[in-house]
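Next comes just one chain, in structure tokens: the form predicted on its own.
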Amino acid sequence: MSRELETFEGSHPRSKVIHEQAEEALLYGVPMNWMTRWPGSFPVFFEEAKGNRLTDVDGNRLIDFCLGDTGAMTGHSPEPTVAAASRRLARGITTMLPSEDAVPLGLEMKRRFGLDQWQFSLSASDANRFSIRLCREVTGRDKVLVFNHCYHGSVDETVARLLDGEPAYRIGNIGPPVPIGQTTRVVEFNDFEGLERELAHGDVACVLMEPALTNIGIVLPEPGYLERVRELTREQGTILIIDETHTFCCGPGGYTAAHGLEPDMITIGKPIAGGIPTGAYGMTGEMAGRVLEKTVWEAADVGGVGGTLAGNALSMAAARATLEEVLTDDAFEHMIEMGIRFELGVQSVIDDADLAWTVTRLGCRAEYMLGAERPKSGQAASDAFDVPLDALLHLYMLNRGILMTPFHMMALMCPDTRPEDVDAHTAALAEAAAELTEA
């Protein structure tokens, strides 16, 4: 580790005087706090972005793997989207009229997810509020259910975790504004026992939940467990809301479309404007017939849901031009051919070496994990979290001119990762493997 961070800190001499100015005017010396978690002694500022490449302000290029930790799924500035974007700026960007992309836009939401209707917002943070708070109104209960590790953005109710059987603050929670048994219930995935028990007290609004943990490392459902979601939560009148926002990576559909899944509502942000802020939240025609009878239209800008940015111009039309011209069924296709070689490369660096190490793969996303087992929750894939060993792979990484995610070793695929991309990756691993292993 040693070696590892002399080597950083020879490469990137202009990265440290910038975040060194930036500490006289930036908290933590970065625009937002989360930044200051990347390997390294100091952050490392980015120049340009182009497809699956990143140049930083050293000129350093690199692989990147990270891709805005999904946020630009579509590589970086493609070409659509950059077009549709630069001509919507010339015409106006916000004036709290609908645009006529978002009619298009609503109907490729459709198509994809199949549910009925679609509203926008600015983020997957705002579209998970959003939802919790219709489910509230609809359902006249006070609850939500998340599970244990799971990540739905800023979202009050969902920065908890389950510690002796009950909700708990997740670590780092700042500033709760109840305590989090008030609003949620926490159970682990995988564990229908404990869904059973939990919502069997009937003042559960809604279960959100990704189709499969992503931001815990990846955690996969058990065969038969999503079916058994549904069926108990319609058996029980709460609404499921299942967030694609990382999810996505498994098709044009994400989860719920290559797998079946029938959510009475899906949220979603991150890829689906090419990294211009956008988030979307979608229902079936039976919610949406719900959610229109609750509505109160003389206080509709002021009842807790919505934004003035929300559903701009400028997020629509970048939205539009992703979905039908940059993610497409081909670009899926191709994606999720580049997730297989690298989930075949690590593991056979895996097994070359004789890791106590498994490798994951959900679509188009990818992560290794330490530990011999494959873990079935969320608590077992953070037990398995090696923090120091961690901090090393990632800057190992980073000095060979790979970019991963920072939080946990997880890699994403776009339409512009090529196979000698994902060499890269595996060679670079490879390398990693057999100095960790020296007798």
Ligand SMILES: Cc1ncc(COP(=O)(O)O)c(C=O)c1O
Second form
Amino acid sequence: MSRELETFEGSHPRSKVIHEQAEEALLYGVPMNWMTRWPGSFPVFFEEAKGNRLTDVDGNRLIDFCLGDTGAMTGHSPEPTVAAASRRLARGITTMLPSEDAVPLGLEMKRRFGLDQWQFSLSASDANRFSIRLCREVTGRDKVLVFNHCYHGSVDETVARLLDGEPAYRIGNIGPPVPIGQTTRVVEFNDFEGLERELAHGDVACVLMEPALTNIGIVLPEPGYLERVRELTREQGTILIIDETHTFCCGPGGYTAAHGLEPDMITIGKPIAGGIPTGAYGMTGEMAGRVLEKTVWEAADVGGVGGTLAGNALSMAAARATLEEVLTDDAFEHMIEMGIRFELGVQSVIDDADLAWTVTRLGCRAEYMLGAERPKSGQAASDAFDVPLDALLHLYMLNRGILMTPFHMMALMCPDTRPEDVDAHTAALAEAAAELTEA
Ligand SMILES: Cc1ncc(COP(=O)(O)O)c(C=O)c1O
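Mind pulling up the form predicted together with this ligand next to the form predicted on its own we just looked at?
The complete assembly is shown below, putting the previous chain first.
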């Protein structure tokens, strides 16, 4: 680690100076606190990013597998999105009136994800927040059920974990508004009996879930689990929201379309407008009817679901172009092919070095984790984390021109990812494995 830190400092002098200047005016020396959560003694400031390449202020060029933690799953600044957004930038960005791009965009969301009616927000967090409110409103129930070690954005009800079988705050939860048990029930992913027990209370408005956990490594659903979740939520009158923000990596209609799920609602954000802030939430016709019935028109602008800039013309233009021309069926085919190549590359390193690690792929996303067995729950995935080793691997990769997603060893492929980029990662990992296993 000391050797890698020395290499890092030697190759990032300008980032160091900028960070010192930033500390004069920016809390933590960055515009958003989590930007400090990279390996190395200070954050790397970037100059330019295009496709799957990123150049930092010191001129270091990186192959980007982080892709803005999915915000840039399109590749950075994709031409069609840039062209459509540029046209819109020059002709009015936000007006409070709908723009025509919203119509084909809505129809495309419906075609891809199979839900009838759509609304737009500025982020996936907002899409989740608004969906939870709607579920509470239409069911008259006050609780939300989430899964241990889930992440759904900065949404109060979801910053929760399981502690001795009870809902507790996640470590680091900042200023929680009320005791979490008042708003939230938490169960382990893949624990069907736990879900049955918690839903039996009859007070859960919605289950908010990723169909596979992606924020604590990747935890895949056991065969039949999601079908049983669907059956049970229907039986209990609980609305099922599938958060596709990350699992969009599974194909043009996310995990939902790829696996024939039947949620009542879907939430999404991050890459749908190629990185221009946009979130979306969709619902079945039946759910839409319930929402319309409860809507108080005179107060629709101040009811807690909204945002002045939500649905703005720039977001609509960018999202339309991104879906129609960037994240196409062909693009996904290529991205998933690269995901498979990445997975096979990592598996070959694991096998050759005889590491007790696993690699798990979800469409064009892949993750390697410690432990000989693939975790089946958020807790098992969390237990397998080794913070110092994780930091070392991130820094090791960065020093060899490869940017991995911070917080865990996750890699995402975009339309610009080439086989040689994937192979460069495999080679760097093999080098790390050889050093780590040196007798
Ligand atoms: C599954 C999931 N949902 C929602 C969000 C929130 O996205 P945003 O921070 O863009 O609002 C995230 C962020 O990582 C996420 O992983």
